[in-house]
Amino acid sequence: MGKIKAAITGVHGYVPDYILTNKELETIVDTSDEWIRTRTGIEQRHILKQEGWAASDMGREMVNGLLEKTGAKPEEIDLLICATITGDMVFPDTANTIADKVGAINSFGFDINAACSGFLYALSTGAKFVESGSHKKVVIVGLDVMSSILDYSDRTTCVIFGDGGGAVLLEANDTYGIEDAILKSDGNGRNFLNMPAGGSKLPPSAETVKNKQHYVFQDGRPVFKAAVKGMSSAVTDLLNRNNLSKDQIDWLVPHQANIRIINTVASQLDFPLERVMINIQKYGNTTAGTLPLCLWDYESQLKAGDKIVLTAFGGGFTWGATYLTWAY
């Protein structure tokens, strides 16, 4: 029997209702639908505006659609892992409220903050525990509520971001799954983006609500080279320790940050884009929720075998890559 492998045995994505389209953006802030798209690639998101909803929630609806589609019970589930850096509240941690919600009664669970990289943190995480025998079921949400810290009078960082994500079930098979990932983070990127307050450095007052620190902070030119190197190095020595060239990939899946920073990464990798999976027109940028969103709309395009790739960037800096076989 060979070694056990981590495989993605099913997935499903949430987005919250309301649509923020370009259009009405142009009515809240100094911009207009024709900066938008030729910039990011955006042409609406959805926001979370659900009375009462949090993270925790999205959360919910991912997992329970999840549940149903793979016929897995609730307390089947060992391990539920969040991906997210707008949980409900700083702590506890939103992956156990989740499983509070959905009846994981059997399970432990954590938060991974990675930013927009926190999905291949929490995925690799999540498969150590598969592959070493000691847990048949996991979950790995990534989500974010990226409208909960949107400064709506910064034209250069709402007009990017979204609510949403999804999750995928984790379960051992000895044919396909997860093969390799590389993972990578350099803490000097903390200086481009960020959001400054909330946290031990600059805890919440008055002065930093005042200040408008509780939002998010890009600096965007350096975030884009460094998110442009970073995924496309992490792309290509993922393939060369795999002895893999870019013809036998069936699918490569970027984040979904900028449409720019995405055909960037494929021209540099010489990736077809007909075979680059790409939804940030519909979505915006879902931070930690990119990668599985991109999965749950392709799932129809997927086959048992098909060599995938994964790649993100995020603040911190995070970056990082992942090779995995589909399972079905």
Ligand code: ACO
Contents of the next structure:
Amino acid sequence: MGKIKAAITGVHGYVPDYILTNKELETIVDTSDEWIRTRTGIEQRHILKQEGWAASDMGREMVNGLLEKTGAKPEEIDLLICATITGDMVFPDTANTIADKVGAINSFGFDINAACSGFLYALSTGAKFVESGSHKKVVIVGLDVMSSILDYSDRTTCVIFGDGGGAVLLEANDTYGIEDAILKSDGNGRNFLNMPAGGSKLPPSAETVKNKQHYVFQDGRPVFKAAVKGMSSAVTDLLNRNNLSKDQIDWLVPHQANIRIINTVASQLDFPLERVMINIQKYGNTTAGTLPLCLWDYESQLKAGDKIVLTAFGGGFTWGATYLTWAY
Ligand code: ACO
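Having seen the form predicted on its own, can you show the form predicted in complex with this ligand?
Entire complex below, previous chain first.
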């Protein structure tokens, strides 16, 4: 008998109702629709404004939708992992809050903090539990409420990010599933992309609030270069390791940080854009949410056996690529 694989057997996304357009951003900060479109490819992003809602409420919507779609029952979930950098609180984790809100009374869970690569890290982690046979139904959530850590007077960051994400169900399959992954990190990248205060290095104080240190800090250019290099090399190494040519891959699913990054990675890989999932124009960069949101948006175009490569790059630095075969 062949190895048990962990297959994605359902995906469901969620974005909040409120749409923040580039035009509205023009009234908030010194920017223009033209600059944002041409430099990032973003036309709008969704922002969480529902009274009293937090990351776990978006997660609840994702998981409830996933359960409805797949017919799985909440009590059948054995493990729920949430990839996020904007959980409800610093602790406890958001995964268990989501589990509580959806009635996943038999699951255990934890969060993964790997910024934009969080979904890839969580997918590999969850897959190990399915592949070992110890857990049957594993839910992976990737989401972020980036609006909660953005400075809307900083035009270099506030135009890029949005709120949202998605959830997938992993189940055992003897034919299709997660085939291979290359996951990488380099802690030296922490200086280029971070949220300076709120942790043990710089606990919250009146000073840190005054200095705006509870917001995303990004040195955009070096991050741009590292993102292109990291995603291109991870995909190349993954294809080589699996004796795959780009022509055998049905879909490339890149993290949605900037259309220029996506185009450059596709061009370096010589991969046709018609087979690259792109939805950055609708959602902006939802950090851990971009990859499941892509799978959700393109789900109707996928078929069993499709060869898909996901790739991401984010704060840490963290990056990687995952090769999977679609199961339905
Ligand atoms: N509107 C108008 N002008 C702007 C804006 C804006 N929103 N933002 C920056 N500018 C200006 C700058 O002030 C600068 O002006 P100057 O030349 O007069 O100084 C000029 O535009 C160029 O600035 P750059 O920072 O060089 O712009 P760049 O083309 O690099 O785009 C961006 C910036 C979009 C941030 C880009 O660098 C990028 O996408 N970086 C990578 C993002 C990424 O991949 N992040 C990783 C994932 S995120 C995570 O993990 C949480």
